[in-house]
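Only one chain is given next, in structure tokens, and it is the form predicted alone.
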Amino acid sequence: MAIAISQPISICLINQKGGCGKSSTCFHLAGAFAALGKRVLLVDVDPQGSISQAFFGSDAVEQMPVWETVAALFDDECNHIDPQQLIRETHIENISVLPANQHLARFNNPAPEQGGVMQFALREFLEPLEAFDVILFDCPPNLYQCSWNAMIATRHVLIPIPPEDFGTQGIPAVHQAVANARILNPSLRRLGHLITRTDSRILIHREYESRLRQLYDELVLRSTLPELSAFKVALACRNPVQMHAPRTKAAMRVRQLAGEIIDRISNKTQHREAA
């Protein structure tokens, strides 16, 4: 059984490659934490708005004005932002979303370190909030302002990696970005690499996983998220797999991941306190 921790869990999921499972992992992991009774906030900082659409539908999300999305935090014309209006409850108990859509794209600058006070937009908005036990940031497939803002606002970085060339090529750049973000957020830590979309029947997948574990050792999580149809069916039904099909292998894998994350964060916290 995972050890409970006293402080809120905050994790941003980052990889420069699209299709590596960031949004899917956020979506299903939120369900696993919610099922444990944790109050979860999903912060959508991807202009594609995948997490937002997963809960509210594409039409509704695309029609949201800027002041009803996370883009309002970056827009000087949006004053007096009310968290209760910006953060939306979902149809799943214990899960809320700070939504995003295409309005966010114009703020996703490729030189985030030059963003001045904009670099702290997410952190300043989220720091006063006390209503959530877990905050998950779904980032775009780049290391621009949105991902940078998430790293400044969070405590941990989780890097989803599919076991293939394109998924692993950008790892050093992500590690460097985390190191750079620590200048403004000294508490930021790499939670680890999460192997996603893997199929144990495919030899090259097994070889890549073995290589990743050799290269990064304990930084690679024991838990993996395989390519299972239950994930996609649950997403199509707009329900995390834990709610849609809790007895499936997919739901079990996400529960294992949630437990490992809590254990890792708890151990890191205990080590810091002991030091």
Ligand SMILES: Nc1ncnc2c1ncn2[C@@H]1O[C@H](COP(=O)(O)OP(=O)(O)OP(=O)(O)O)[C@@H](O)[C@H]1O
Contents of the next structure:
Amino acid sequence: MAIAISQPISICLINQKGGCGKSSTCFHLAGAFAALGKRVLLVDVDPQGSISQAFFGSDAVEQMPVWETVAALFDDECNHIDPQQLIRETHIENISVLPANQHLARFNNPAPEQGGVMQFALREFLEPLEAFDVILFDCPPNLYQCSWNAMIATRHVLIPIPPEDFGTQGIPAVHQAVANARILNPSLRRLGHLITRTDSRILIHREYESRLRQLYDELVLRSTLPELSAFKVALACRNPVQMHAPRTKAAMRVRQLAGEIIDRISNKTQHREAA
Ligand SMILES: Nc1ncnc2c1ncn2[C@@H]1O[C@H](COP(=O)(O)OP(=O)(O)OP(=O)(O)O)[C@@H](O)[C@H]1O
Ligand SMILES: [Mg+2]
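Please supply the corresponding structure for the form predicted in complex with this ligand (the preceding block corresponds to the form predicted alone).
Next comes the full complex, and the chain you just saw is listed first.
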């Protein structure tokens, strides 16, 4: 009898807008999935190394040699890469990190489609791994080689958007990048737009949220992540909010988001692109 091996959930958080909450969402979402007993791998594909620093501290991350970071996958001089050497467990049960630091910057080419075999570096490394239920990719604020590699390696794309003018400007470019990446990764789907850093007391935030929902309809997730200090405090303490303060509104909102993501992917909710 054939045994069905379920694929991990893989989600790339992408937006060329800086500061829209990609890393913060990855960090806290990892905590929510881990608390559900899922084995989570956070793939840091940002030369800023935000996710890596969140777990291991900035000094330790800056000192990592290239062969201990994700950059090793792109570097011809790093042969015979051992996953054991690259993927690090964290102090949180069920969360591991494939770290990044400044070494990645030289591979983040702005013309990714000309990258030849380099375009598949992440996919080739991750595909044989069976140890994870959820893989989250934290991308830099551009659509260059690092984000491109993540889109080739993932199944789903989640687009965090702050409900403001600058936050929403780059959406068509992100959609175009996803469409381009689909040529190499036909199973790539937009999981949706996630409204982040929103404050319901601010009129313009409420207006932008309603405009986004009108424009993109079901492509906008019902869950939103409000601007809450609990997210920042937990991050400063190097713990996802689910572990740091599970009873807070912030933790509850991330749990809701994790639940909605699982529902969308498992097709429990009607959604034209997620399944
Ligand atoms: N929902 C939130 N509530 C409070 N603070 C938040 C929230 N989301 C993000 N932040 C804070 O905003 C700042 C920017 O967020 P973050 O680093 O996650 O953005 P980013 O999109 O990853 O940025 P970059 O494009 O530079 O990688 C961080 O200090 C983070 O802690
Ligand atoms: Mg970031």
